[in-house]
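One chain follows as structure tokens, the form predicted alone.
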Amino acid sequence: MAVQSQDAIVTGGFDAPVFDAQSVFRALMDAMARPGTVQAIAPRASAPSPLGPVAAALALTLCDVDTPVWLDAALATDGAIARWLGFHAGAPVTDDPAAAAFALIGDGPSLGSLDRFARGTHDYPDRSATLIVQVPDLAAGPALTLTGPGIKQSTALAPSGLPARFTTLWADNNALFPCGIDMVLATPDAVAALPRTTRIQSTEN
């Protein structure tokens, strides 16, 4: 058991990483820039489970030495997650969600308060944490009706294994612009991006 999890750790990195991160980046930058709008990243990373192959990605594309990374309960149960971030990417995870830059949510029902997340200041309103969330899917959850920068008029979007409360959430997560977290929501082969711009409201309502 114990040689199978050292292989998980050292294996399932980008085989061409300058490429393979380039392709990434480029996907997440046109996410961000059209909030709603599904992505396709085909696999390129391989983590210790329950680490799903896109998350993976984008943290071995956005993390390294200097990006503190925090990683929820699901994720952070065996410590295999961290060891393989650490050997792949040379993060550091903190346990303090307020230290991180990126948070890791493997599981979104249970994502609880924002508050606990950087969220920059008004002076540095950068200086803020982007969470990725991995979701089963962007199509089958709550209807969700997008508005904002990079959004012309409204876009939809109905991801599942979000908090019950997401919106309310969110809408607190507004109030604080320009400071507020950004969120990328990854399922097994796309992402989509919520900037802190972002307004949501439940079509179910």
Partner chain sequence: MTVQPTGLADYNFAYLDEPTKRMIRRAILKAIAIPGYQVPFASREMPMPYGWGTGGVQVTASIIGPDDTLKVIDQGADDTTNAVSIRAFFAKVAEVSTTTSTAEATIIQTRHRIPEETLGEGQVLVYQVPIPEPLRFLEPRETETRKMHALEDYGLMHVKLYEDIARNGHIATTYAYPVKVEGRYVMDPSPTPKFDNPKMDQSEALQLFGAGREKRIYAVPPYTSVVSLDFEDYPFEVNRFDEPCALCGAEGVYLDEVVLDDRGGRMFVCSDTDHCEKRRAAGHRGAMASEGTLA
The other form holds:
Amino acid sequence: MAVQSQDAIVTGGFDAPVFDAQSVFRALMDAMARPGTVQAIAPRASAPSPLGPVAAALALTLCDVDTPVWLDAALATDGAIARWLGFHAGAPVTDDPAAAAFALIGDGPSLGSLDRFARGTHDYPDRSATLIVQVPDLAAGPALTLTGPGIKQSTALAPSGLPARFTTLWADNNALFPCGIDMVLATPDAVAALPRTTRIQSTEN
Amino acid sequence: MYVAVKGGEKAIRNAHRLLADRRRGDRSVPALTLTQITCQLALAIDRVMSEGALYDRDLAALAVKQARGDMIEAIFLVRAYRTTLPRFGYSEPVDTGAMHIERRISATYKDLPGGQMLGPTFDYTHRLLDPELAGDAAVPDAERRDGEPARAMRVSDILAQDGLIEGDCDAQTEMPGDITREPMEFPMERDTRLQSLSRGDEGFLLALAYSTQRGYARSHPFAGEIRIGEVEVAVDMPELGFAVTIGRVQLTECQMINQFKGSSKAPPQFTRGYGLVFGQSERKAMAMALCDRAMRARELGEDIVAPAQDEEFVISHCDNVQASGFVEHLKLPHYVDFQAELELVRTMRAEHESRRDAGEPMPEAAE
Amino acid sequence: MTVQPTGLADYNFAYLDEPTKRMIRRAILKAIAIPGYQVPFASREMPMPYGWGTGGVQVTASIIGPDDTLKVIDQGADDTTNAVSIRAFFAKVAEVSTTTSTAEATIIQTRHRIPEETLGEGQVLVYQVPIPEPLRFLEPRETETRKMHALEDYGLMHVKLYEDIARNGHIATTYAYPVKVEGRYVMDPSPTPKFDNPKMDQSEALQLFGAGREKRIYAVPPYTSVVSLDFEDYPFEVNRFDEPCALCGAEGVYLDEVVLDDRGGRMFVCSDTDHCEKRRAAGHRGAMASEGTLA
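Mind sharing the form predicted together with the partner chain? What's above is the form predicted alone.
Then the entire complex follows, led off by the chain already shown.
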């Protein structure tokens, strides 16, 4: 292993772990409670490329030894991100998406079927995966209309970097309620969330 | 004119000050040292460590002192501290077969390899108050056997040689569960159930164990073996490639052997109930073993007919920190809800009276 | 940051260690994603007894940061002993600013009441919950009630409420009155008087519920439907008081009955002390108020 890559792995954690994690969590909690709202997150963590600072900060905030993490092909590449997660969060990386508490997605357009992830059971619908999807932005993509709990009437969001048939995938996820996955969209400087209760329509329709 | 009561803050401050005053008591009497507590109230420390689920005699002594000798309060103090401690790793399973034994008895064999060792027991003491202890009379040193502390094979292993007793339940390849890190889920596995029992209230488990002896899920128990002594705690060091001993803890282990006439699920054989607690706490270990065996009813295909067999009932109620908190929370103000009930009772009484006055039939009495 | 570095024992910011906070935070996110569903969590022992707000305290400790302003109420009042105690705990272990003003608080931890003042978007209401399972007194077994929630089988609850009507002519549940959240889960609102139930519906604030001893966290996101269970011919209704607050003259608020003497003298005053004080400061006066009351 190159010295440089070793450096990249042992650096880039939170400077103030207690307060950084609290502040990132509050932004995420607000995002989850108010789907479609965009919550800014100042840069606090830096992971090996291509894991962005916000996705990295979310991983440090949420993941640890109790939460298997799955990485998509874009993030799994040379194993640097897995080692970074292991070093800073103690989180085990799994090859089995169904076993993951969190899935980090670097390549949103190739996300594919959501069926591979844990969706919870009717007894324990909370035992489902949370997907953290890196997207370039939340305003330049196809316009979406969001409704559901946490949203007063309806709200708009236009994330780039999601699969073309995302609204269909999401409608399938909605149909599983109370089971289903929850999704967090991480741009380089902000976060928005789509809990399983959020219904999404293309605004063009 | 009415002025709403204020000053909760000051009242609390003064109450705590009074508590500290009462705790210390007569200032002309020397304050207890933690060493005095650990040395001379050792079994109180053991109970606090066991039910507090933290093996640290000094902290337990501090808790006992701070709690003015209230054991459940002391256990609570230790639990509330332990819960904040970060976890650095997991020890290897301790080997009670390799215990440095101080006491070891079996009720099932007259003599056995390793022998019967009474150890520091209250058994066979006549419970006559000893005025000597009111003072500080000299105490002769204990007689000790020379050489290495004894090791002895387990009684359950003797029975196992003849195939008369069920095996130890399958050693799980996966990590055992941990109720302090995972939410409890019913039905439970035996690992988490044993963990709950080990932390459970001695008095509650004692009463339940007693109930099984009086016919509420009778289990024909024999005290196969009780052993008290120290075991080594080892931690695997992946960097070194082997386990390193980091210290010793004193444990009490009880293997209860229960006659079992067989069911559709299991052949006739002796079955086991298991108890293991920190420190010297024989009563607790025995009670735990009886409760463990009772709650194996489902696994062994026995009818569940008695409280001690009811896992959800026993486990949900055996934690004295939870129980005392919820019972004592009734001290907190409930006047908002009481007001709502007051209004309801007034309304219902008014309705009742108007019905009676009008000679209408009364609905069924409320339960 | 550590508090009280004594050598024998020291504690993290907001008392809980970071792995515990992470575990609770994960539970909170799932709770928000499944409104009204009780997420099991590995509740910790807290330095106050189980049943005294440990669930609420764990939730608050997991979300609170140095920028927050915390309000704690018990029975609607900021000065009840347990509210004082919990507020002092956070002031000590999290060094946050505290307030008694509902409007100024970013986090309000409560036992048994929802403030009278409408809560806003920047606020989180954290409820202390003793028994989170609304079906528990109808079916004591967790294994059974879990099945009922999974199957959305709430017949037992309707039977219970209907028996009330048959016996009393009305539903005889006055507090901890069950609600249905977003048309799916029946939820216990904690032992708030049913008077407060309508405030939960479509609230602008996030509502989090923590049950420490029973190890459950649940949530109602903002703008979420919360409907009190009832029947078409016996619609849900809240209790009304015959007179206004004797101190501030407020109507349509929840009142405490205060016994004044041993001859049956009594008065009714706001249970929400902050609301009452604000009104009096604004010049409102009830029948028994004097200028000296607002000392």
